[in-house]
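Given as structure tokens, the chain that follows is alone and in the form predicted alone.
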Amino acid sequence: MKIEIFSLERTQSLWENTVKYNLTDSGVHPFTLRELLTEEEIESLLSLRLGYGQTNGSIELREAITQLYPGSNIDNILVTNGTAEANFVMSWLLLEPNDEVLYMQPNYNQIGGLAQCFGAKVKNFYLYEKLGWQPSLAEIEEKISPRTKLIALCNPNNPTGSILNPSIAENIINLASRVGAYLYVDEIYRGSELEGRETETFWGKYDKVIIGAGLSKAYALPGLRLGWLIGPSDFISKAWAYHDYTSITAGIISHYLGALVLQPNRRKTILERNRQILKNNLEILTSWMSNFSHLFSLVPPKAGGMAFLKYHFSMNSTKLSNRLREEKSVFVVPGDCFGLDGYIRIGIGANPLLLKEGLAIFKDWLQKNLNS
């Protein structure tokens, strides 16, 4: 079994803890302890045992968890080391060789590059800039076949910010239902929509639905380290004995503070602060590319850390990327990651001060290098 480089992953890894200016991270501005709790929850914290705790996650998790999908129970939540390693245990258990896996594109590609290790056959279908980031069903019709194990979406979407329109979603959802597929839904987002109306999740309208979250994006939680997988019990139960030879279990700390996190009043107050600063942070970027409307176009974000940037002048995004970091020690993602030559992605949840100074040193290259 051989693996490809996961590009996107792999470019962060290198460069983002070298660079003055991140603007590559797909989250929120990440919360301290202090920021996240009270004196006497630290102090509970200070006194907590470090054991394993219950592999599957705790109970107190799991309860928190089922209250973000109406109609589950504890038994439907499987709780990960991030949902990363939610991805690879549902890809794990569910692909054998020459099945055919939908695969919407552009995405965060571990699932995809998980399948094809599996030796399942990859299928891509696109979302439309022009059609504002959606995909088109008459593409997604045409591909499907009665070899489809199963249709992987990313909603809300990464990198675009894009949400799928509920009708579209329904037929994706009827189309699966026909041939019998999994529908596998990438759900970290959900809560980061910047107009504050939660995306309704996919769970429940299927009964082959698997859902993949966690705390890393929408919460800002990402040192956590916390995800989890909802699914049918049964799928769940296997999933689990899958699980037992990742990572065993997530962290007893991690436990204890997703149970916290995730009670209503502060889950509530965590993506209040959250969508606060993408809102503020998109109108910082709207405004900067306001100096180079004939440089950038923009499909605004619905939800997410970040924004994907279309360019409108001759220059790979790979070395657009390089010249910047290199030059000016600015770092961006370049599209190349996903498949999309010419455009950037900037994530729009880092520290305001932190962007501003970022997009300043941007404007000043774009300035001097394309003689705006």
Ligand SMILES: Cc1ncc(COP(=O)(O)O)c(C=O)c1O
Contents of the next structure:
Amino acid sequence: MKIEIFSLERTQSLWENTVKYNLTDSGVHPFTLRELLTEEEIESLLSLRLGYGQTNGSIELREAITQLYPGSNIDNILVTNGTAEANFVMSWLLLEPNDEVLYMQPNYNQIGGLAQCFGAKVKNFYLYEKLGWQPSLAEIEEKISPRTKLIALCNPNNPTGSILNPSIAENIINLASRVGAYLYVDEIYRGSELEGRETETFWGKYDKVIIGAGLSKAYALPGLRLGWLIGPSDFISKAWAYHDYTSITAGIISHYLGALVLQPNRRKTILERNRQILKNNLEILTSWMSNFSHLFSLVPPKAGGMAFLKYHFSMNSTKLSNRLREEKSVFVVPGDCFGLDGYIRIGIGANPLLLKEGLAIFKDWLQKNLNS
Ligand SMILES: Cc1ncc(COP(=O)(O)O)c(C=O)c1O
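Let me have the form predicted in complex with the ligand next, following on from the form predicted alone.
What follows is the whole complex; the chain from before opens it.
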């Protein structure tokens, strides 16, 4: 099996730890354990016995996860190492050579890349900036067929921060059920809405809906590497068998902390802290953009840790990102990583001081380079 380089992940991994101003993060500034836990909880963490635990997810954690998905029970849940593993296990289990996959673009391109590895035919459908980063239903209708095995969405979306309009979501569900396709929704950004109303989950809307999610983005806990799959119990029981071949289980410390942070009050506090960071940083970014209204435009993100800026000057996005990084140690994601040159993605979950300083340097760089 041949794999294509996962350009977004690889571009970030190469540089994010060596630059001074990393503005590529798509989540919220992570918590420390000290910020998260009481002294008492830290003490009980110290006494935790470091065994394997229950490999499909502790009952306590799966019960906590069911609260986020009305009508689910613990047999609908498989706990994974991050949402990345949930995406992997789902793709590996479902996709056979020549299956058709209808894939939302732009996107965090893991599932599209995996589908190709597994020999499936990927048909992209697009979110359009002129539609406020919504898809065209006519396009989906034209591309879906009885051969479509899977429709894969990312909602809220990375990189645009858009949330599918509910009537469009309903139409996509109807189209999937008309051809009997699985509908997989990566909901890792659910809970990171800037205005607070949580995005409705697709779970429970159709009997072939599967959800992937985790704690890395909306919860600002990527280092826990905790994710999950929610699906029909027979699908989840097969997925568990595949998971035995990937990583066996997520770590027991993450199980323990995951169950804690998903308790309703704790969850609310975490999401509120993160929402404030996102809102505050979006203001920093839009005020920075007001210096350059002729150079940048933005459909404001509704959720998630990033803003997807269109720029109105002629330079390839990879070149722009490379020059900024090499000359000023400021790192932004080039739109090329999403197949959309002419855009850059800037993280709005960062430490505000770092964001401000990075943007100030970017401003100087623009003034110097676009005027000369
Ligand atoms: C949409 C989306 N899904 C999944 C992942 C991977 O998440 P995790 O860190 O939980 O494995 C990312 C990471 O950026 C993402 O943006």
